[in-house]
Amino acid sequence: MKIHKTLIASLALSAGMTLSAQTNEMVIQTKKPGAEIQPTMYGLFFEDINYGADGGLYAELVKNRSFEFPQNLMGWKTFGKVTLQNDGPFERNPHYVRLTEPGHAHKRTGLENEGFFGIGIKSGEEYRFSVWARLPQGGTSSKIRVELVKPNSMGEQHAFASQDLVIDSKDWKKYQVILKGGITEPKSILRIFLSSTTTVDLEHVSLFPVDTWKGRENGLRKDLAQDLADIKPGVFRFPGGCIVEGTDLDTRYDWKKTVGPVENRPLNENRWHYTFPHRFYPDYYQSYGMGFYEFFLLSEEIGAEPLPVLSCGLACQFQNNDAEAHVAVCDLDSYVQDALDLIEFANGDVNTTWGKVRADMGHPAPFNLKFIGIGNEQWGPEYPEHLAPFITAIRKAYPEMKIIGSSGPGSEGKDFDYLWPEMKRLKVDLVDEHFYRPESWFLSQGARYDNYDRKGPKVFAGEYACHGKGKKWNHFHAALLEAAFMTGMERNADIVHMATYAPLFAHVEGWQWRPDMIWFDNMSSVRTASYLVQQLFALNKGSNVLSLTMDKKNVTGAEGQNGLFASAVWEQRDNTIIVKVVNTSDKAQPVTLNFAGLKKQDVLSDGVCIKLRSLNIDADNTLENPTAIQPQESPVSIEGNILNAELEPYTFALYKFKKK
């Protein structure tokens, strides 16, 4: 019996397609590396939300240290004879307290500070107490006693660290003393006694761990800064999103107020303290102690390109519908000058006005700023109208500076569709896209960037996170879908040049928004599954994209692809091929990796597979169990150019092979 050749070919093709569908064969073209992956591809976005700065990354332990909160003694308790004064030595922080002998040998004058949800003290660690003080009524000296106090449930308290400090000048002077914690106590109180009969004035009362990040006196909390450094970020965006705009223009983030001597940086209202009535924190303000100098310094120390974002003269449009709440375009000159002055602060010679400010703060060398963002989540015709004069001025003064515009607060829709063409018209370099979306969105967006216009601006995915439907908290499934989406960004690295998850930090007792990448309390922090996903991508981003297809199609979770998402890259530095595969389905999936295009002399070494998975997709790492979900690494053997593997349900796998 003869079988027609066409039928044989058809049967063979059918069998091949069936086999391909069963094995999920992914073909990686190794012969010709594709688009270059930018060093800035995966980075970090910082905003002072969830007590991310004061009470968080900024290591200051005293709340309202300069008595400048609208309720001047918020965070403080006083006893004896304490009065508030307002003619202090610092122009922008004029308030201070006067401690006077109470008039009886058995009475005491002093004050206590509650810190941020308590003051976290670790046994054996040293803490630097400092204060500006003077003797206002003369005398040769006075004395204060500084204590760290442990409260307990019975109302009893005892000091577990104390030092005396002698004040010996009628002029304002900075004093300091080192306290050493004898116990570990997350809810300590700072107490100050007047220990003599001579009146004392106190201003800028401060307490820092001696062991800060890089040992800096006005430093950052070491464990939180290390969490950032360990991602090896390519870009660091600051100082935030909505706080850049402010609830109104008076409370926008003003970078010029955040540089210079820390004692003279004025208080700013944080728009997040009352944004959500159900998460209301009336004592949430910005001391500006961690200002633009500190942000630039941190960027340098963690190896990330700094990306400052400035106000474009529009207050938060979610909270301001009246045009009078914003700066008219004709009145933008000072805002535009702020942008030009910031570039000079970052890059200017020490003989320039703002370059000298930077140098005087301790950094004569420029910070080599390359990127600047103007505006956050603005929309409508008001935004391009406000953006245009910034672009004109920056292009004229600093033609090499890359300018980042915005596509508004959404990932699609009317505002998004309006702003992208406007950003192209204005010729910004990158467009900042934001998307906080549910699972269904992330599952449907694997091919989002496949058909973007390659001739226009590049993409900065500046704020994104999977917000589970009915599960708007950190859990593994959300992180898994973020990984799936990131394979699409990586495949399109020619158009996507930056991506940053948001928000970054959250204090477990002071959050306004979740999910977040790093959670912390006064003593420790925890890296969530979303953090681990970001870290795995950042540490394995490669130098060039490699083509990866299944049935000649990109692996985007589309129909017929069994819930799989994938991307591949080549790292030129060590000749490594890296493949990332995400199984979002609830079934194990066989996967075949076919490394095509290898030369006869090329050999793929036995490699490694790193898997991130959880049997409970609603679980995540917590402060109580910080390592519940961790990447697991194992060796894998490859025969020739084919790897056959099985991917468990709900698993992110990363395969690495060296080409010899």
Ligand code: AHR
Second form
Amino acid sequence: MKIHKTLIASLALSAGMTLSAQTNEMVIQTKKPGAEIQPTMYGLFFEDINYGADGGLYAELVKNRSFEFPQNLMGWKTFGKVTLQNDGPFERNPHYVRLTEPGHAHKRTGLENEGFFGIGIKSGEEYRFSVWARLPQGGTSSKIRVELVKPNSMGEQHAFASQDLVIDSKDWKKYQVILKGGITEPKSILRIFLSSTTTVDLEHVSLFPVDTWKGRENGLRKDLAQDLADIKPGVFRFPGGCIVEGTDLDTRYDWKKTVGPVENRPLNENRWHYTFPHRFYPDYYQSYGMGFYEFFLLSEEIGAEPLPVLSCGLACQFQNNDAEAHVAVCDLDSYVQDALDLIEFANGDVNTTWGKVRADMGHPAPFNLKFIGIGNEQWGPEYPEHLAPFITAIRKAYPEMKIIGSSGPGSEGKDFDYLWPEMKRLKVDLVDEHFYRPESWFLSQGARYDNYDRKGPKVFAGEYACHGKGKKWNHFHAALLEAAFMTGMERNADIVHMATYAPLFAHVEGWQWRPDMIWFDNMSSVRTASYLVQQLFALNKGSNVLSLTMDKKNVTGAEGQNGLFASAVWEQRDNTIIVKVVNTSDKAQPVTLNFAGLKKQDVLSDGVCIKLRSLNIDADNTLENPTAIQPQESPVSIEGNILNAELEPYTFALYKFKKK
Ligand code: AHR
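Mind giving me the form predicted in complex with the ligand, seeing as the form predicted alone was just shown?
Below, the chain from earlier opens the complete complex, with every other chain and molecule after it.
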């Protein structure tokens, strides 16, 4: 090894180059663990965009189950004598349907639901159909038939699962039955029809897979929740995003409407249904079936700190600057109270008003909420003015709570430059930065956080993704540049405490925004290269930063650094050193990792190198080819404290050694 290094050195010097320029020698200070890396460092941001909740993670398969869409029968087809009624048992969802005998034995009365881009049914799996029903005109019983139907290309239909359900009371009651089909069909239809002569009323018609995440009723799609759990996220930000703000204040995300019995959670519009006219989805609403209780529960189950974001009393400033879209600061009391009540809902004793609501929903233990965000992408003086009363009230009631403010929608510029000092003045704990930027931006931002003020609030990179110039969709190159940028966040873990890519989910038939981290259809999901980057960072985040330099400078893709970005960490738990190097250039790069400070008895062993690369940098994993890009792991051995490696063009490499 010594001979090799000497030879390279003399060749380099004779070519008039420095040794490090030739070999890209990176020196890692192994003996001086630096800043602590927060457990929250890499996390997830969830918003109901791209059918992320209804039609996605929330496993309900029936669309418009409570007949409350503005067009009450949207998503449904009726036949025979079906009438809409509006004096149902659930105050906030009063509509339901009445099925009356059609007048002849061969005729039928009933309805069909189209689901979300069809209903995905898997062969051999069980599905729980449930409905609230009654006999409005009395009688001892009536019967409905429930079927799963496969439409075929010839327009013929075939029921492949069917069950009868006896309705036996004139009072509203919940009924359920399990359906099991022998075929797999992503575009099934749910059909319900009266199969006796007595009139029935039906409300809150629901169909869920029995096998949900953790087996919960009103549960989540197992594969999608597993995708989240497998990142081992440190923080989970929800429920948005722009939907927190609403296009007007009435349609903001109101957490109190999302808890309690699911049948009585009111419908809200989803602004993503109309935000982009070229991606218009008129049937996209929020059922709130996946509400704040479910978000807290999921955070707990995936081991992430929950981070709810609430409206600050400003509707979406992109979409609506009318006077009534802003609550006057003097009228903010109920909004501030909502924030205090949310903290009580999450953490309060079961004897408190909101702690009791949580306990009644099945979770008497507190959720241990530590963070709360107020406002999403707000800007202008109205934002700090609105934020201030929240801060005063929360600090007074819950001094330990960490409050997250926003630096607006831009990664820099006028609003950003105004809001950061304002956030410092208001003494928020973290500032949420958002950047959806092109390749050139990501390549230029390796040193972004190196000179941030260490005395003010910490950074939460709450929404980011590389949006390729002219290539605003998922591809490996974007993921690679995200990895490059993330080395800069990692190196600055003393100030960057959280980072979450966005958006998280997208239905292939119903997206509004891309790129996204996880794509899915009604049957399965695919983890993109961006997902794999996030996962590699999150699973290898370490407990402390280690200094890593090349020619005594941070490796940030700066001039003369050959398109390389790098960071290093130490994981105290298992005494592991982890180095992440990203070669963003189109040329192979030799890299020398020099683990400085190791003593004779310090042995680096069990070395592995995990590489993420793609021969086609414009490609990504897809539902058709979900494993096109996968991390490749191989053993590496080290001689003394030097590792010489070669990094292929466009490669993210992660080296890991046990220190003995
Ligand atoms: O992630 C999509 C959107 O981007 C979020 O709703 C919003 O915060 C940002 O503008």
